[in-house]
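Single chain ahead, by itself, as structure tokens, in the form predicted alone.
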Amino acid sequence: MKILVIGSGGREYAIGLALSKDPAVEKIWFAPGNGATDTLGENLSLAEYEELAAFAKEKGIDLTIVGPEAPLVGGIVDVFEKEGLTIFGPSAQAAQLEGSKIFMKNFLARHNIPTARYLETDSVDKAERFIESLEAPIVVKADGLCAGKGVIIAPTKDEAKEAARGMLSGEAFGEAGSRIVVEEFLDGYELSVFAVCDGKEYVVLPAAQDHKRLLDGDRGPNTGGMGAYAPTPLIDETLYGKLDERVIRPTLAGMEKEGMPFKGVLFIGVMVVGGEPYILEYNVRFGDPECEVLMPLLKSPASELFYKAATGRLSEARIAFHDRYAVGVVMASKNYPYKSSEPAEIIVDDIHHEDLAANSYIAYAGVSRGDDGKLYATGGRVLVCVGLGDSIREARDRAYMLVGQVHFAGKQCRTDIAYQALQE
């Protein structure tokens, strides 16, 4: 099988690594890939969707997997399917679940899927009146895609009003903030649940927990994610059952009923309040860094999961996961998330510990290959060190052992990933 992976981050590296170990996979291309994906396959400089579709036809590519949200919202799946190509991901219409927070919230309301009270508006006056009706803290969201940065949790009503004005004026997020969602703050714990869907059927992956804040103890600014682990003990069969009955099934049925059947990854951001699930957001692709800890837990061939979902045949698939845990620690550049950093050479010590070598890996993200052939840290989130184990503690310890083997100037990471699962 020949496979094309769209994207350039750690998520795409992790997918590519899982595919590279699959006997059914003959060759992998990455568009554009990063400085390390060239060890797993071939990087392409093509960017236009039509060019990529033409390349896929020319090379006889059997499956294209789309990693990031922007091409999905932009309609890459529609372009490929028009050419009769098999592609994993939702149509542009279905991708509105992530592309528009207003679309998503209204969809939840239409189908009675539990979520926080909210107001969608382009009016500062209406936003401020609704803010006055809520208890602080208050959540203010830009409607469009903002690379994971369009959500502000305001600790006071005044700060919520300021955030709303900043978005609606265009100062904060440009066109993406021309309409906003203001919603009540839900006080609970957050989970990342992923369902791989084929339009009708679905497979739920082990639930993960992300760590968004930059600093230990969930302090500092929000980031794209500083680490994750899976599966999390913060979910049980009862909660899985509630998500299945109240969220996943009505979402797939609703999308099909509205003429946009959902194929691809439904990423469900869940807030659990008093044992009850409420939906914070939908994304239409794997989370990053959650994907980096989920891929090594997949026991069955990765190509089967993606291909059967893309072709509407998930009911035929036999998807299995290892009964193990994975913990991923993001290593970021010096100035992340405030500004870019100077390129820094990455040095990885030889791993002589057989146990560590067999139960860990690095998912490369913000890296480039220099003219000297060396790997350089050139992005904000540079790489993810992933440890595997028979317990969360064992996986966590291996992840941090691997962190100690990786060196580049200005490196930073959290030291408490998976702390919620490990609290005594």
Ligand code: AMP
The other form holds:
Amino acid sequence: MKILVIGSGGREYAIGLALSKDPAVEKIWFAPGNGATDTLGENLSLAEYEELAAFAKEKGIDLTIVGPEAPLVGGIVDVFEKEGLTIFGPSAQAAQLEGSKIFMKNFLARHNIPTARYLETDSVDKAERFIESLEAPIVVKADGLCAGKGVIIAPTKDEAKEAARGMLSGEAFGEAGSRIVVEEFLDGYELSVFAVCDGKEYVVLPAAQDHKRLLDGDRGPNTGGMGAYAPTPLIDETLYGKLDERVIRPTLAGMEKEGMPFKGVLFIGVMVVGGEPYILEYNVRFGDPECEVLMPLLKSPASELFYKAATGRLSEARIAFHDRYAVGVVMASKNYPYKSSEPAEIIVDDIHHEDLAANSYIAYAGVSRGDDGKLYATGGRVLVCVGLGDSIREARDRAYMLVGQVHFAGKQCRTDIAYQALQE
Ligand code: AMP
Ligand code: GLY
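Just the form predicted alone so far, so send over the form predicted in complex with the named molecule.
Every component of the complex follows; first up is the chain already shown.
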């Protein structure tokens, strides 16, 4: 099978690595890929959807997998499908679940799916009145895509009003903030639940937990995610059952009924409050860094999961996961998440420890290959050190052992990934 992977992050590297180990996969292309994906396949500099579709046709690519949300919301799946190509990901219409917070919240309301109480509005007055009716802290969200920055958790009503005014004036996020969602704050713990969907059927992957804040103990600014682990013990059969019955099934049935069957990865951001699941958000793609810990847990061939889902035949697929744990620690550059950093050469020590070599890997993300052939840290989140083990503790220890082998100027990482699973 010839496969094209769209994207350039650690998520796409992890998908590519899983595919590269799959005997059914003949060749992988990445568009655009990064400075390390060229060790797994070939990087392409094409960016226009039509150009990519023409390339896929010309090369006889059997399957295209889309990593990030922007091309999905931008309609890449529609362009490929119009050309009769097989592509894994939702249509632009279905991708509104992530592309518009208002679409998502109204969809949840229409289908009685539990979520925080909210108001959607483009009026400062209405936003302020609703803010007055809530207890602080209060959450204010820009409607459109803001690269993970469009959510403000305001500690006081005044700050919530200020955030709402900033967004609605267009100052904070431009057009993406011209409509907003104001909602009540949910106090609980967060889970990342992924369902791979083919439009009708779905497979739920082991639940993961991300660590969004920059610093240990969940302090500091929000980031794209500083580390993840899976499966998390913070979910049990009862909670899986509630999610299945109250969230995943009604979502897929609702999308189908509304004429936009969901195909691809439904990423459900769940807040668990008093044992009950509430939906914080939907994303229409794998989480990053969650994908980097989920891919090595997949026991069955990666190509089968994606291909069967893309062709509406998930019920025929034999999907299995290793009975193990994975912990991923993000190593970020010096100024992340505030501003970019000087490129820094990455040096990875030789790993002599057999046990570590066999049970860990590096998912490369914000890296470029220099003219000197060396690898440089050029992005915010540079790479993810992933450890595998028979317990979360063992996986965590291996991930941090690997972190100790990786060097670049200004590197930073959290030291407490998976702490919620290792308490007591
Ligand atoms: P979102 O992009 O909507 O997931 O929001 C980003 C992050 O903000 C989430 O991962 C949560 O940590 C936090 N968040 C969003 N909405 C709420 C809420 N209603 N209550 C508490 N935290 C929230
Ligand atoms: N790790 C969270 C995300 O990918 O949105």
